[in-house]
Each structure stands twice: as structure tokens, then as C-alpha cells.
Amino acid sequence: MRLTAEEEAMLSGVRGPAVQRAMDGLVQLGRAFGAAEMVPIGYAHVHAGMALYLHDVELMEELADLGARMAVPASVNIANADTVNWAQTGAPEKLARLQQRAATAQHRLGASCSFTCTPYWAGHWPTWNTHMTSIESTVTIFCNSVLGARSNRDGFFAVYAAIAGRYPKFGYHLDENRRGTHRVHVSASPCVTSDWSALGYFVGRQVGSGVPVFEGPAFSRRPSLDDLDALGAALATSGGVALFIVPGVTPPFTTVADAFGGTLPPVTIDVGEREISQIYAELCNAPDEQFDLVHLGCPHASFEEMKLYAEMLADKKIARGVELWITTSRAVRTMASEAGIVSVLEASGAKIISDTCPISCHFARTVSPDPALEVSPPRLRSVVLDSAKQAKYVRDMIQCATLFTGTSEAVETALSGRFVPRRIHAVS
């Protein structure tokens, strides 16, 4: 892989141990994909320091203390626990502290702490072309979609990309990575969240790793950004799907033959309203009154989706013996406090809860958390949620049932106490 001299500087150590280290990780990344050279990047999305494993946090500290800094803006992902209100979901203070010291190392790197899988809510918005980095799926599928950016999914390599401001130049760094592999028709009608977040679970399993290309009457009417937000995090977790294209809508296609190089491909993902009804019903899988939880928020709820959570709740009251989890980044949550929405909100019964989520939070069963921090997850039957991704991750990590259903649905449970199935909704 060929290296400018300032690159051959940062490896040979001339900018320090930090720096030395992150870019002999990120040249071995790039020699096991085949990389050219390295581009220089404008943003990444970087680990937080998952304090359920004490070495996690005390490996950004060490990162920190070798003087590390991120050479370009840098948001955090998701966490383990609510750093500031983790008493409202029962975490254990020694994780959450545990986790205010990964905060504190971040600050020190020089990140933007705002432990999220949406930081383009929180105002980290990577514009067309600029080459980043991202640990989170979510993260990655929307940029590279939706914004036009250019990311792979990267995992810890990304906070060496941070700290290096270089990454390998392979995967969806290369303008010929960036075509449709898979046409997908939509005579479906999705008019809600959910539906899209049905809609890209199926398709991800559909196309793999793929680049699936959307077509058909569904996009008569332009998806909002929080439908495409939904369609892309669905899509990468059932499905390795790192971009997708919706000609017209995300960028640069304004046809299905232009994202394509000008050969239509001869299959066609076909998917109506019995292949989203599907995903629906393969994600109820819990008795209608047997639920612990109902959680809205994922991904990381928006401005928009906050203040029609609140239109739903005002005035009205979650049923007694209910929980009701809204999960939202930071930067959000302050911005919905300042507008009135958080107020209303609470005054309904509902949690508003930053950093984290259910499935990231103590509830997990699947990870061995550090002895010390003395975290024994609750045995959930199962949990109510308006998202195909966090239904997928529920059932993987927290090992209890899911009743997937449509956020108005989910909000009615709430305020029920008793699971109400999704409803086919007219398009408006």
C-alpha cells in the first residue's frame, strides 16, 4: 500500500505512540483488503468504552493517557448505561460510574459525547463525498445513503481512523462499490415508521451484503428522513447492507438504470404487503398480555419522532404496572426539554432515557460483564416495539420474546396495558 511521507511519518512514530499505533492497525486493514493507499477523512463515529467490560473503558483511557487526539470531529456510539438518570432503569451505579470514566476519556480524545447511534440528529451531518468512519451500522448506511457519504462498517477501526484522520481506500471508499447489486420493486405502501423498518428487514435478508436499488409505487410519495433512517438500520441488521439507493431521493442516481451503470439486472425483489405483514407477524412471538417493557427509539428517536410521541401521550397516562422506555440521544433530549416535549412526556408516566438502550443496557444476557460491577440482567418475557432492528437484537442479546408492532400501536399499549396489534394504515 503506497503511503505519502506524512503517513510514513505518523507509522514511523514522528507524531507520537498514538498516532503510530492507530496507523500500523489501520495499514494492516488496508493490506488485508487490498488497498491502494489511504484517503484522508472529515468525520467518525467511534466507540464508546463499553463499560460492562472494565478493559474496554480502561483501553480509551490508555489511548488518552499515550496523548491521543481526534484529528477530525468525532461523535461517540451508543453505551451501557444512562450516565446522568441510570437509577430510572434500574442500572447498577457501579456500571454507570464505570461508564462516566470511558466519558471522561473521550473528553480528553477530543470526541462529542453524545452516545448515540444517531448522531446526525445531535448535528453531526457528514456532507456528500466526505470520506469517514463508523463503528455503528446505522450510522454507516445512513451516511453513505442518505448523505452521500462514504463509509464501511468498521468497527474499533474507526476510533484509529479518528485519531490518524487516514483510512484504507477499499469497500465503499471506491466509486465502482457504490452501484446496485439487487432491484427491489415495492408495491407495498408504507405510511408509517415501522412499516419501512418492516420493509428493510425483509429486503436485508433478501440481498446480504448487497446494494439494494428501490423502485415502484411506494415512493410516489417521498419517504421522510425517519423512514429512511428506519429502512437503512433494518436493512443492516438483517442483512450485512452498508448502502442503499432510492433514485431521486438519496444521492447521486436520479434513475433505477443510473444506479445500475445503465444494466438493469434481470431479478426482482418483489415485496407487497404480505411479505411486510410477514415480518410483523415473525416478530410476535410473546403472548398478547405477557410484556415487561414497551420501547420506542430505535434507532435514537428524533426531534420529529419526539414530538409525535408527545402528541400521542398529552394528557393521558401510561397504565399502571407499564414501563414505557423512549430512548434518544443527548442532543435531542435537550432540545425536546427546551421545546416542552420532555414535560409532557414524563407527565404521561414515559422514561426519556439517553446513552443507552434496552438492548445495550444491563439487560443484555449475551456478554459476561466484569465481576465487580455486579450486574445480574432481569429475566424479561418480553418487550413491545415499533422497530424490526431492536426486535432482531432483543431476542439475540436480552434472550426474551418480542411483540413488534406500529408506534401509534405501541404507544396505545402503553396507555392500555394490553398489546395492540399493528392496523394496515391508509397512505396519507
Second form
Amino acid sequence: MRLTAEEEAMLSGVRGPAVQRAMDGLVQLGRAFGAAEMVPIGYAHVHAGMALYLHDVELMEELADLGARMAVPASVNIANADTVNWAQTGAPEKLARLQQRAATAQHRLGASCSFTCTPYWAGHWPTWNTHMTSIESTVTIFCNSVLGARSNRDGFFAVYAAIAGRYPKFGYHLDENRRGTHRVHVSASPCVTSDWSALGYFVGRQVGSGVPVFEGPAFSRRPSLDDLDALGAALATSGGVALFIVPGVTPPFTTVADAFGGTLPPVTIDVGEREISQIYAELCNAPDEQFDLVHLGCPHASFEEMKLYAEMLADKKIARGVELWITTSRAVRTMASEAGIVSVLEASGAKIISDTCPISCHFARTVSPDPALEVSPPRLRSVVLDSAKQAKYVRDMIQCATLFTGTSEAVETALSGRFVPRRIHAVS
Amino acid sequence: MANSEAREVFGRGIVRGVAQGEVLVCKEAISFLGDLDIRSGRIVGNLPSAQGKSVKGRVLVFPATIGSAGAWRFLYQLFKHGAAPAALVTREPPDPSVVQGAILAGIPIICEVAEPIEQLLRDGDLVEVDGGRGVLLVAASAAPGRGSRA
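I would like to compare: after the form predicted on its own, may I see the structure of the form predicted in complex with the partner chain?
To see the whole picture, the full complex is given below, headed by that same chain.
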């Protein structure tokens, strides 16, 4: 692997032990994947330091103690507790206090401590050809596919890349990997955001870690940013997808042929209404339709989604005994609060939760917190949700049933106390 | 391991470090997110060839990793719970998240070993992995396609 004089200096420790440790890890990673060189990055979405895992917050504190500082603009991924309103979620205070320590460490590191899986709604908007890194696969796929930035699906090393300001040039940083592998024709008509989530979930399973290229009547109108966000999050969940291409939307591809480097392969996947319905059916497995929680905001809601929820919940009350969680970043929450949206939502009885979400909080059973934190996950019968991503991880991590439906149907569920399954919307 | 009794088999070094341990062969691809209990190192996923066995302190020999961006965390948690494998030997290069977790946890990895590892190695064999050099040190009696063993 070719290193510049400056990178060699980083590796030898001239820039301090933190940069040395970061660069050493990145060089090993680059060699493992045949990277010829490092590339300077312009943005990083990094690990939070998670209070539900042993010695994980401490890992970020150690880096701060070592003198590490973020060399590029950095946002911070979702955390394990609402660091302000933890009591609303039933989280133990000790857990929330430990999570607050991660925020302190992130501030010392110089990160913008966003604690969210949708930093783009909080203003982190990398542009075309920006090399970047992300620990969150939803951020990777959104930035690659909607913004035209260049990111792999990273793990902890997003932190090292942010500290060194470099990343080994392999994977989706190279043009040769940023082209279609599967031509996907969508004859279904996704009308609402949850349909885009179902579409992504179906296609992700078919293409694995490939690059799906979408076409068909569903794309005759440009999908909204929220739709593209839902599509990507689901593709990255059921498959290992890091990049999808919607010609005319994904920079720099203008046609389907473009996305395949000039030659048009045959359609290999066709998605009709039947396939979309099949995903809704598959992600509804609570036999008696009994639920303990209705959840909106996976990935963390945008300001537009907060407005939509407020329209649906204005002057209404959720049913007695029903818990409705709306999860969004603290930045979007602040904007929504200033716009009067949060008070409308809270007046309905909904809880606005930031920094975390059902699968990321103390509900998860696959975590390994320090026993001293006294974390004990509640038993849930099922969760009503409007996101295929959340559904998959509720099953894997909270280990309870799910009821997947549309956003407005989920709101009706919360208002009535009875599960409202997805209605097929007419194409407008 | 005494050199007189051992021979070197070459592979590709992915994560540096030297570790010794008894072999645990798993014939199926492993997802570090879900297939292993992070507190004990026990294999809880649907991996029939090794289900119920513990990876703790073992040189885990397996064909490939199943990609998940969260895999690194589970390797690191195995390490923090004292339940991590001593080293990983894979047929195919592991996915980037596994490599990141292994570097963080100091678990050496080699892949693309020159001989068919699942035939070369049996559970309980004592081996040494040198991830920096890409070398697997095995007992001299171990040979590709060896016959039944006492």
C-alpha cells in the first residue's frame, strides 16, 4: 500500500498516539482489501459509544484521553438511551448517566454529538464525490445513493478514519464498484413511505450485497427524500446493500444503461403489488394482534415526517393504555419543538424520544451491559411499526412479534387501541 | 509448539498477531451478529457442525463470514467478556466489519490457506496462527487428506 509522507508520519507516531493507532488500523484494513492507497475523507458518521455494551462508552473515553480529535466533520450514531428524557422510556437512570458520558467524550473528540441514524436530517449532508465513512448502514446507503458521496458499510473504523482523516481506497470508494449488478423493474405502485420500506426489504433479500438499479412506473415520479431514505434503510437491512441506483436521482447516473456502464442487461427482478403485500404479511406475526408499543420514526424521523405525524394526531388522543413512540434526532426534535409540532404530538399522548429507538434502547435482549447498570428488558407481546428495518431488528433484538403497517394505519392503531392492517392506497 | 513436530502452511495474513490454541472447525459460514453468545462464546446460531460448542480461546476455522455491518461489535464484546476466539482461519477473506472488530480486539486472522483447511485440521488440534506473516503452524502429522486419526 502506497502511503504519502504525511501518512507515513501519522503511522510513525509523529502526530500522537491516537492518530498512530487509527492509521495503523486503517493500513491493516487497506492491506486486507487490496487498497492501493489512502484517500482523504470529508465526513464521518461515527460510533456513539454504547451504554448497553460492556466497555463501549469507555472505548470512546480512552480515545479522548489519548488525545484523539476528529480531523473531519463528524456526526454520531444512535445511542442506547434518551440522554434527556430517559425516564419516559423506563430506562434505568444509571444507563442514561453512562450514555451521557459518551456525549462528553464525543464533545472532547470534537464530534457533533447527534446520536442519530439520520444525521442528514440534522444537517450533515455530504455532497457528490465526497469520500466518507459511516458506521450506520442506513447512512452509508443514503449518502451513496441519494447524495452521490462515497462510503463503505463500516464498523468501528469510522472513528479511526475520522481521527486520521483518511480511509483506504477500496469498495465503494472506487468507480468500478459503483455500477449496477441487478436490474429491478418495479411494477407495483408504492404510495406511502412504508411501501418503499417493503420494496427495499424485498429487493435487499434478492440482491444480497449487489447494487440494484431501479426502473418502472413507480419511478415515473421522483420519490421523496423520505421514500428514498426508507427504501435504502430496508435494502441495507435485508441485504448487505451499500448503494442503489435510481437513474435521474442517483448521481451521476442518468439512464439505466448508464448505471450498468453502457450495456443494458435483462431485468432479473420484477416487483409487483404481490411482493409488497407479501412483505407486510411476513412482518405481521402477532397471532392475536395484541401489542404493547406503536412506533414511528425508523430511521429517525425527518422534519417532514414530524409534520405529517402532527397532522394525523392534531386534536386527537391516543387510546388509554397505548404507548406511542415517535423517534427522531435531538436536532430535528428541536426544530419541531420550535415549530410547535412537538407540543401537538405530546398533547395526543405520544412520546417523542431522541438519541435512541426501541431496538437501540434497553428493550434489546442481545446486548451485554454491565450488570451494575441494572438493565432488565421488559417483556413485549408485539410492536406495531411502519418500517421493515425496525421490524427485522425488533424480532432479532427485542425478540418479540411485529405488526408492520402503513404510517397512517399505525397512527389509527394508536388512536383506537386496535391494530389496523395496511390498506392498499389508490395511485393518485 | 516445538518446531520439530510442526510445519508451516501458508495463507494470506489479514490481521497481524500471533496466537496459539486448539482448533474448532465450523463447516458453515458464520455471522458474528447472532451466531455466538457474546457472554460465553457459545455457538447458538444454526451451525450444525459446531452448534453448542464454545469458541473461547480456540482457533476458529470456518469457510466465510456472513456480512453484517455490526459484526465488529460482537467480536469486540466477545473479547471484553473474555470469550473471544484466539484466532480466526477462514477460507474466503472475511468481511470488513469482522476485520475491524478483530483488529480492535487483537485477534489474528489468516485466510486463503494453501491447503484445504477443513480437511487439514480437526477439533482439538493445537495450532499457531501468525497473522502478520500469514502462516499457520500445524502438527507435522497433519497433512491434506490424512486418514483416520487415533
